[in-house]
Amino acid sequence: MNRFQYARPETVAEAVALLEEYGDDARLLAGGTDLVIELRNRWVEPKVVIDLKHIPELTPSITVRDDVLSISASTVMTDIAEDELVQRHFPALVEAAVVVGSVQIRARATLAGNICNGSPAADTSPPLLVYDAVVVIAGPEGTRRTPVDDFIVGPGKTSLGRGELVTAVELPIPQRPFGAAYTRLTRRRGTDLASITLCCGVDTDGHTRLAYGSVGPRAFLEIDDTGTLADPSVSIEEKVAPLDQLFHRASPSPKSLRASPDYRLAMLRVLGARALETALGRLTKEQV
């Protein structure tokens, strides 16, 4: 591990100023579950590590205002999974949060860090896409909001500019019945990177939102407005073709050691059908 400066700003403005000054030579420390490994293995060699844990504006919190649930940047996976509001309105996000790493990792890893890392296999990306989440970003020009679909760019890449950092993730609370489910495929039970991550959501207007990751450079969101997939009276056999069309952007790497491209593509369709069935079941329960 190389030597670096350690900074502990007390406000978001101070953190932004440090990021603007150091640019790519700075790294942020929130949960640290990825950063510590990167530093140890010398995958990154920053000049300064900026500790965000002492900034009151980023204190761990999950709040609701104007029908929007806001999760602050320092909120860890364990708190998200155990929060009653998240459990009630965003069960698929809970299902993703509880499988991130190990128990110890979930007590440190943050939601903001999970998406800022830019991993195509990030567990929370598909549910955030399905729930139409928005990323709140502070920077030299002030605060801006961007859909998570525009925030995630590619492997290790986001739309953050110089001097910018994520302060919160916002999820609009569904105003009508909405059923969603998250699932994943791993080589073994327990701690493992997923070969497939997938989330499906359906509403009473016949819209189906399906997001999948670990089979391309980033997680992708697809939307079906035909009503076929969201119709519980339509047989699964009749849904095979329209469901298959939603996976047109899947392009698994042939170099991956976790699973072959053919296997991933085959299982992507299996998991898609399972998540759709679960989402439809949850939608039905919400309507009762």
Second form
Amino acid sequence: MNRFQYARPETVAEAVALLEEYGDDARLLAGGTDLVIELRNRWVEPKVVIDLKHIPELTPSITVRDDVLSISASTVMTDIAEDELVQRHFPALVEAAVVVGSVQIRARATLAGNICNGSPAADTSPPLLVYDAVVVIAGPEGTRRTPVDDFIVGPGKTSLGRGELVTAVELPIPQRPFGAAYTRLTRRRGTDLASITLCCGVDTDGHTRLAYGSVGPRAFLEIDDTGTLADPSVSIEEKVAPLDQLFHRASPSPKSLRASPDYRLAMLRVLGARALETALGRLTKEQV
Amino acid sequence: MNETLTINTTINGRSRSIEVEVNHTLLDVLRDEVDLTGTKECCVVGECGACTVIIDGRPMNSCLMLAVEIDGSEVTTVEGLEIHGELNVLQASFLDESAAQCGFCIPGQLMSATALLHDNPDPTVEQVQEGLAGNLCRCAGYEQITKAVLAAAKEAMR
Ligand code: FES
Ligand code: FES
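Any chance you could show the form predicted together with its partner chain after that form predicted on its own?
Now the full complex is given, and it begins with the chain already shown.
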């Protein structure tokens, strides 16, 4: 690692001021599961590393206010997976959180960090897209909120501007029955980076939200309002074609060592159908 | 802002005040400054778990943390497992089941297993496998390691 200064701000304003001052020479430290590797390999050589874990409002917390569940920036995957409110309202997010890395990684990796790193394979992106999450951002101009769909830009890229940092991720609690499920494709059972990440959500008004990642520069969200996919009485065979259309943005890289493009495209359909079935099953359960 | 920082931490029950370089990992500091070399260095990218320690009750990869991050925390390393100089139940069980071959991964396996059994004193085979999925064993002693953890759980509940 290069020599850097270590900063431990105690307020968001202090962190923002440091970010403004140092720009690209600053790196934020939350869980560090990606940053410490980048530092060690000297992929990044910052002048200052800003540790966010001593800012009271960013310390791990999951709270509900006005039907919005808010997950603070240093909340880790283990916290999310163990939280009863998240389990009750956002099961697909739990399914994504529990497959991130290993037990050791989940004890350290944060949800905010997962989306800030901009990995196309980030497990939590698809459920956050399906649940219509909002990213809370603090910056020189104050606080702003942006839909996660606008926040995620491409590999390693987000819509964060200079001096900005994520303080929380908010998920609106569905006010009407909503069933959702997350699934992924890996080479082996257990700890692995996904070749496909996919989440599907359905409601009782015929809306289907489907998000998929790891098959293009970012995770994509598709919305189907025809009612066909969300209709439990329509057979899965009849859903193959409309489901296929939702994958029009998939463009898996031929350079990846994890899986070939053909295999990924074929498996997208399989995983899509599976997640849809599970989501519909959960929707039915919600209604009884 | 600092390039070195004095941190206060409890390691294996003993409180310490250590001055650390801010760009040193916890793994480096444990091995080189605190002289606790039971924690192993291997992949240094969070894949193998050889560097696993328990911090405030949760197992973590010490290769993925800066030492400054344990300021105010409680750390347990493999050296902290023995009780009055005797192996604890889990360690003894690893011996009984011949779970250690070359032994390099064992400190990490023990720490993950300790954290697992703390949260879940009576795990299933699948839960042991999941709990230890972040610990690779080049000697592939997974069967014996799993057996050892299950046997230790049984023993502890007697
Ligand atoms: S050395 Fe830390 S996980 Fe391999
Ligand atoms: S005993 Fe040799 S690596 Fe596990």
